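This document starts with one chain, in the form predicted on its own, laid out as structure tokens.
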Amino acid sequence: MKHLLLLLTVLCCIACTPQSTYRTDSGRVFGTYYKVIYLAPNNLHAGIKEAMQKVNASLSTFDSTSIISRVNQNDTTVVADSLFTLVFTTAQQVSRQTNGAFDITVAPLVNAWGFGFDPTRTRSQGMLDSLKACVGYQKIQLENAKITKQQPCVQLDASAIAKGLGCDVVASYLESQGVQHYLIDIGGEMRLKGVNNQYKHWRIGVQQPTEDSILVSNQVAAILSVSNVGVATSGNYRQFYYQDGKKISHTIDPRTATPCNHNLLSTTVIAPTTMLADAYATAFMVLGDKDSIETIANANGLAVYLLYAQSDSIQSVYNTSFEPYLLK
């Protein structure tokens, strides 16, 4: 007797046990929106909202009271948390990898070029040449917690590794909670773990981008088998505009105080996380065409592809380490 209701509770107990099933999650973050997909028994979308929550108060120059605000308002008394802290150290790290090409302290120019948190279409030169003093990311510094600028004019812009690192926080909530299975898409950077409902790795596109269009082409240049890993493509044909007949790309060069002016269209990187591949995509994207075929011939732990325009076509290139993601 005692056999069999013993049995009967453990049948009662697989009974009661929820199924893990894909779920899918949605909504809009960062001022763009987010998708996650993920196997769990349990909706894990509070969670996930609260994860990406704690990237906004930490790092939206649109919230006041963010960590990153006050920065920038020169607040003495604001004290960096681990989320600033992982961005900044990393943000460094790629500055001095790419020579500049990627620094979070281009907020000024973004803001002058028309793209920023406090944007402005009306500038001059004198204007732009004041604002390098401002600019570099050697005169910012992070230490105990506590930034020192070496002008008060300086100030960051996160955008373009945040959402990447949103990607990565959300990840670190799923795995707490025992999900192995993932795809998150924030804002077009994914961060990719396990299989998909059909047990193989997650199949992404890298669209093929129209020159001077605001719209990509319904074609799609590439089709990726990934996991395990971040993935980030920026591009400049989505984010622009006209002034004068000129147009008016949004990636800025903090080295020349000017928006790139080159043959590149977009850039994708994989990366061990997404908020590598999203600073490291930034900055392909201001270092040109030419200079990025240089680069990612040695871009160590890197995959990189990229989508240039070459006359009347576009043309694509990419690294060794990127082969063995192409779905051939």
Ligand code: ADP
Contents of the next structure:
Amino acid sequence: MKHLLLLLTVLCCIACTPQSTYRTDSGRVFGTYYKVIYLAPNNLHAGIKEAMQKVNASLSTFDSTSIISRVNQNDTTVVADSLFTLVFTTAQQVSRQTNGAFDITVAPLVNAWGFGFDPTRTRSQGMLDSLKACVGYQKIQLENAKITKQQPCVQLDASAIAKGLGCDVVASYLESQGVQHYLIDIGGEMRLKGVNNQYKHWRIGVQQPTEDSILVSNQVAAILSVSNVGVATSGNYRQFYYQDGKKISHTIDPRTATPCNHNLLSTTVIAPTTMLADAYATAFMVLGDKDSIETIANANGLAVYLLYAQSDSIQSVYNTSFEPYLLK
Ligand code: ADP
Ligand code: MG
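Could you please show the structure of the form predicted together with adenosine-5'-diphosphate (ADP), as a counterpart to the form predicted on its own just displayed?
Now the full complex is given, and it begins with the chain already shown.
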């Protein structure tokens, strides 16, 4: 009788436990799309949304009440939370590693070139020169959750790192719920773990930019097989406009105050976290030079894949750490 009861209890539990299936959650966040595929018995939409909201509340320059916006408004009562602190300290590290090519104090320049939270398209050389005084990662410090600026005009733009952080925060949430297999994609930046529904590492494509940089093709330049990493691609072929026949891209070199304009079309970085992959992908777009990119990538244990225009074709180059991820 005891055994029968036990058997009935076990059978009942199996019948009542929802089966794990691959679920898809998608929508819009941070001014772009997101898509999450995860293997779980329950729908985790509410928690995924909440994780993204936390990032927004801390780092969105498009929300005037976020921590980053309050820093930009010189609100003296603002206190940095853990996400702001993580992004700020990581950004400062990447700035040091890339000789200032990556710099979240680039905000005044991003705005001046028409891409930021306060865009304008009228600028003069004099104005750009004077804005240089407001830009530079050494001009702002964070200590004991308090921000100090050398100049009140120093402002922050976390757009090149926040989507990556968003992927990492959603990943932490999913893992806290016991999820071991997932793909998180926020506007093309990704975090992956475990396997897909074919029991294989996740397959993702690196988009092929078109040579004239006007049309974006749907072709892929490479297919990657990845797991347990963050992946980010940065490109100058999606966000740009033309002015006086010159291409104005959304990646700005903080050291010269001008948009990057060289033959590098996209950079794809694989790193332990998507936040790092995201930041370095943008930094490498600024650095442009293949040799310096490889030096920095190798020194920081990053896998990097570059697409650049040469004569009439698009060429790829990657470091040895990237090779194991390439399927095609
Ligand atoms: P991409 O996918 O091309 O990297 P991101 O959104 O990740 O695009 O980053 C580009 C954004 O980062 C710009 O729109 C701007 O807000 C900001 N940005 C531009 N130049 C820099 C820079 N040198 N360092 C840090 N952030 C930058
Ligand atoms: Mg980026």
